[in-house]
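Take a look at this single chain, the form predicted alone, given in structure tokens.
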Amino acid sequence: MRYAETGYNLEVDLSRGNIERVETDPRDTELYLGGLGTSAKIIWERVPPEVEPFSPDNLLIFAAGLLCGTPATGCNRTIVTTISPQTELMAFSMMGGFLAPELKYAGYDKVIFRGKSPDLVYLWIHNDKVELRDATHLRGKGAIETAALIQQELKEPKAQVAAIGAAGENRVFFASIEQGRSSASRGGIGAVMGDKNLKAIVVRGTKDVSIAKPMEFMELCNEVLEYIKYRNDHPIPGVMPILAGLGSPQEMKVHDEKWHTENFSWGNSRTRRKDFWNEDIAREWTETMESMRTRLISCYNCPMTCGATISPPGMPTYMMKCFSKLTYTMAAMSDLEFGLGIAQSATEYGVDGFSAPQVMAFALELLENGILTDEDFPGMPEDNEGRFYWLLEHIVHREGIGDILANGTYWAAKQIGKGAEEYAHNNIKKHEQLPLKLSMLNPIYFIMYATGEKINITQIEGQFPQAPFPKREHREAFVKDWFQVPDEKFKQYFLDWEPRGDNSIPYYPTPPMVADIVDWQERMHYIDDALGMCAGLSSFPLKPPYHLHNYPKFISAGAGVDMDEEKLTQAIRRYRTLVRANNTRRGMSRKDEKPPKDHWKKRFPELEKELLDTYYAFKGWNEDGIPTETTLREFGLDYVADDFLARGILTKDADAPPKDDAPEKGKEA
């Protein structure tokens, strides 16, 4: 009997309309855990590097985490994996809500799509009844509208729906998949869904999920709930409000946006408005939030209420997600009312709330600097806010200049030419980043930005404070109850971290310490992505209720897999290495691991090289960032080592020769 997981995947061949229920190997659960871990193995086995993102042979995998559907608080993440049209690398994006538990209750751990449907369809899963249904009547409908129409059509108001909007249908490279209270947005996975002519996946399940040791598991769940209550009653002193409590982050409860608006960059990720926030703006933004925020809500089995339903005047109510509360506002140099309004349209169209605003601001910066002209924007309104709505419409429908912009700033700049590349300045691996432009290089963030496989900083940071506390007594108070650390040495790293002097950034923490810190933070995120846990209760906030010391107990009691901290660390590092190997095989290496030139005003090339060298060595990668044969075989990834040797990525004489930069593939929408 399988515990926590169902032991079955759905295989859906969209080209043939064929659906199979396939039993999975329990040994893979022990080695890769589930969720992203087992999805990475499937991608390796079935999507070789020759497969293009918009090929029928590319897979689109919806995976429920290993512990989704169990009573574990906050364990509700759906992990969507494919090959990204924007980065041409393995993309994985997580969404909360209710889909993953519902999928488990229907009897499946994953749904794996291959091929392309000749017509627009949606997949309807109702326990053992699974069918592809016509969706041509939903073409052009918004993602949230589609969900409501399908629920009405099926007479199943409790069915969970993940759908794309016009952006996904038109293969916009930063198209998202929307699912009620959450979305899978990064990497353009919605574009792959649209390319496969798949409008939605709809799930209703009424089965049970079995627990290996129910009493022990419930005791662990109760401990987590008690700790959540304690943390909410005892916020961490000296930490900015959104991180003082739990949540990922609980931004919808916060009205004071001084920190974000003055530290993040406005427009096309260039302009710091250090003195922006004042009493008048604070009052205006508070009034806007209070008038539009309908209520605070949570995902499945979670008490954190870190999301909110927003009702802009004259527009349908929608679910606001995380930092997209501000991304459109800051891109347009506008106010919160505008931001909350355009985000509603963007959610229906189904676009990534980090990339889309930057792409629009990028286009207007090109216009202002004469690289694009008025002829490229026929009929665009003259007012600032109208221009952003116009651009959004043209991008999601790939009309006119929007057809070029729909490929993201990196590819659009290459196609436009005439110096446009200098304005596509906020990318890592061809992907738009958070608009965070600061002064002094932060060594921890340099490594997280450079090497993160998710290519998104919020999916790596969290466990270690972002900056030193001003006074040592504050640091001493902080470390006293910091039991989540994997080793006591992390407390000393933080105690010795000073705002100024020899033990301050950029030369402290030292490169070996940085490797330790980043690896710890990364491990936590990869555990979450295998188990389906919300980062807001585990890897993202300081001192979370889930950590390296209780996660093995949850896996043992929940899934019945014999697990301890050492085995868990080995499993996580194994599948993290496999994720790296997938991208290595697709051509990614050290040459790609460069944060934007203007990310920090003060850069230190020699230190940055040392940081990368040290981190690569720590991870068991060679100087080009490629896992060595020794590392691969140590993790039991012999099949990867053999493939790398056969392809010449590694050699027996030297683990990996430096690779010349390969010419980039041309992009076609």
Contents of the next structure:
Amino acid sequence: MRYAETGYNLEVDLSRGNIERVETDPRDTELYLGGLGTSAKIIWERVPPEVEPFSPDNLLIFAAGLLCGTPATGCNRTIVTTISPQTELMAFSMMGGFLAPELKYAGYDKVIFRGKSPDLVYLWIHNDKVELRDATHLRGKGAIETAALIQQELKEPKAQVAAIGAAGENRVFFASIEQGRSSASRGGIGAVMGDKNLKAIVVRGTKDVSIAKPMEFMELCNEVLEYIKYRNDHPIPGVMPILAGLGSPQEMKVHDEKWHTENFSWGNSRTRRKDFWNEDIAREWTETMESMRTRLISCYNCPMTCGATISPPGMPTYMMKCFSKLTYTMAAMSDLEFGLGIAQSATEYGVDGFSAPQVMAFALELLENGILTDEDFPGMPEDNEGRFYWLLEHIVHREGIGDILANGTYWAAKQIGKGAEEYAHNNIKKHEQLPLKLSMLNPIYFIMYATGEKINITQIEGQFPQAPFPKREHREAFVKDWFQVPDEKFKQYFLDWEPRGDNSIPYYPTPPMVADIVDWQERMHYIDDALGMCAGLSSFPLKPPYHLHNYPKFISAGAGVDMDEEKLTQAIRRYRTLVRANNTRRGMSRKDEKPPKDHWKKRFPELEKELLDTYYAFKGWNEDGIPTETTLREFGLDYVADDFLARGILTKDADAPPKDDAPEKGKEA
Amino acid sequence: MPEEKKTKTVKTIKVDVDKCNGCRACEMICSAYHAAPKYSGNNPERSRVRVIREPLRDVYVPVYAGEYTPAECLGRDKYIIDGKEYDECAFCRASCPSRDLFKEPDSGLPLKCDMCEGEDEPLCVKWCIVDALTYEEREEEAEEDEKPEDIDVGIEALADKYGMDKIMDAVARMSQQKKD
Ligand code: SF4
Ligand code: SF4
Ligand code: SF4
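So that was the form predicted alone. Now I'd like the form predicted in complex with the partner chain, please.
Entire complex below, previous chain first.
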């Protein structure tokens, strides 16, 4: 009997139209938990580095996290894993909503797609009945529209649908997979889905998800729910509103956008408008939001209402969350009404809300600077907002210049040449980042930006305050009920962190402290991605209800896997290393681990080197950022060590432990 | 001598659809609470409250399972509230042959909300921390009438489906098998 998980994956061969239900190995649950962890292992085993993103041999894995479908509040993430066309690395992107629990109720933990369908199809999973169905009539349809049409034709209003729009079909490198309330956007995973000729995955499940130790598990769930209520009533003082509470950034509720609009950059991540926000704009934007927002909405089994239904005048209703509220507005130097309107089209087309606006602003910058000319934009309207709609159309349909832009700023700049590379200035690992340009280097953020393999800063940061509080007394008050820390020393790190003087950025926190802090934050995100937990209740906010101390109990009581803090940390490090190993094998190394040159004005090359060296050593990686043989064998990743030695990625470590010293035999360091 | 007044406790769950965010925590916890053993699993399909949810039309209606009915209504209701049209029978609580709401997924037996007998507060209310569901209790004078047992309702439903004879046969056969 398997608990929390179902113990079954679906293997779908799209080339042959063959579908199989395959039992999984419970030992993998102990070692890699589930979700991202077990998916990383499947990618390692079945997608060697020779496999290109658009090869039929690339896999596209939809995984429900280990605890999805259990009563654990907010545990609803689908983790989508594949090789990204944009970064050419392993991409993993998460979406909330309702799909993952539904998949569990249907009796599966993962759906693994391989091959390429000859015609456009969708997968319909209804408990034991699983079939590929023709989707040629849905070609070109919007992602949200597609979901509604499929529910109608199947007469299954309760079916959950994740679909791509035109962008995915046309293999736009930053195409998303949309699921109504939520989307998996980063890394261009929607393009891989389009390449496989898979329009949608549709799920309806009416079976049970079982719990190993029911009373213990409910006790933990009740504690979490109580703490959420407590935190809702006690926002953290001294930080900006979106960091004070729980949930994904509460962008649908918060009207005061002074912080975002004055700190984030406008246009192609260029202009900081320090005096932008004023009363008139506040009034206007509040009216816009209130007139278009019909309701605040949640994901499955979560009270946080981070999303909203938006009805722009004259356009169909759609659902929105987080910061896509402002990305189009700011890229186009426009207002909120424009932003909420174009986001409707962008959601139907299915594009990433960070990359798409930047790509469009990048194109217009190239035009302004004569690198592209009017001839590249035939028929483009004169007005700024019209231009963004025109560009969006051309990108998602890969028409004219849109065909080049659809590859993202990094690849487009290469193709265009003539100095265009200088304008693709906001990328890490070939992927567009948050439009943020700051002054003084922050050592914690330096390491997170450089080494993150989730490509998005919001998916690495969270547990440690972004900046020191002004006075020691504020810091003392903050650490008082900070029980989430992995160790008491983190409180001291924070207490001693001053806005100015010796103990301030960039030299404080010191490199070893930075390693500790980043590792903690990253660990939280990786565990969320294996369990299917929403970052909004765990890794993203300060003082979350889920943390390193209660997670082992959730796993033991829920999945019946014997777990403690030590074992959990070891498991996270194991599959985190495996993610890196997948990317190492694809050529990623220290040379790629760089924040954009202009991310901070004040840079410190020597300090940055020391930070990176210290962090790599802390992680058990060599100075190139490659996991050492010793590290790999310690985690029981002998198969990776052997592969690296065979490929010449590593040479034999003198002090590597003997091969059979696998951690499952109780030999963890 | 005046007859002693009987009272009954009226238990009300107030549903404020404006506050519902569609999370379905109510469905999840109801099914977990009624699992045997308690909390050993969950499956919203077994829940005695279901959220009729159509986000794009802004339809959010948590509906509670009421009485089982063997035959569907001939007349149907359709509501339009604030310009929003709700599906036929949207607000009806019956476990009724016209739809698959409020039936056990494997047996098809009817489900009915029991207000979480024995708990301080209905679980769906406890888990709806946004207060779309709130709970009230009051005493009212009343004549006590016999409530049919769950098992009676179940058998009645089976009888409607298969006929009494077939059920008697099946019960006889099963008890024979148990003895063997
Ligand atoms: S916190 Fe927000 S984003 Fe996360 S599960 Fe809840 S509603 Fe969804
Ligand atoms: S728990 Fe409350 S908010 Fe969530 S669906 Fe049920 S009634 Fe609506
Ligand atoms: S009151 Fe109890 S039995 Fe009734 S729907 Fe709510 S949780 Fe279920």
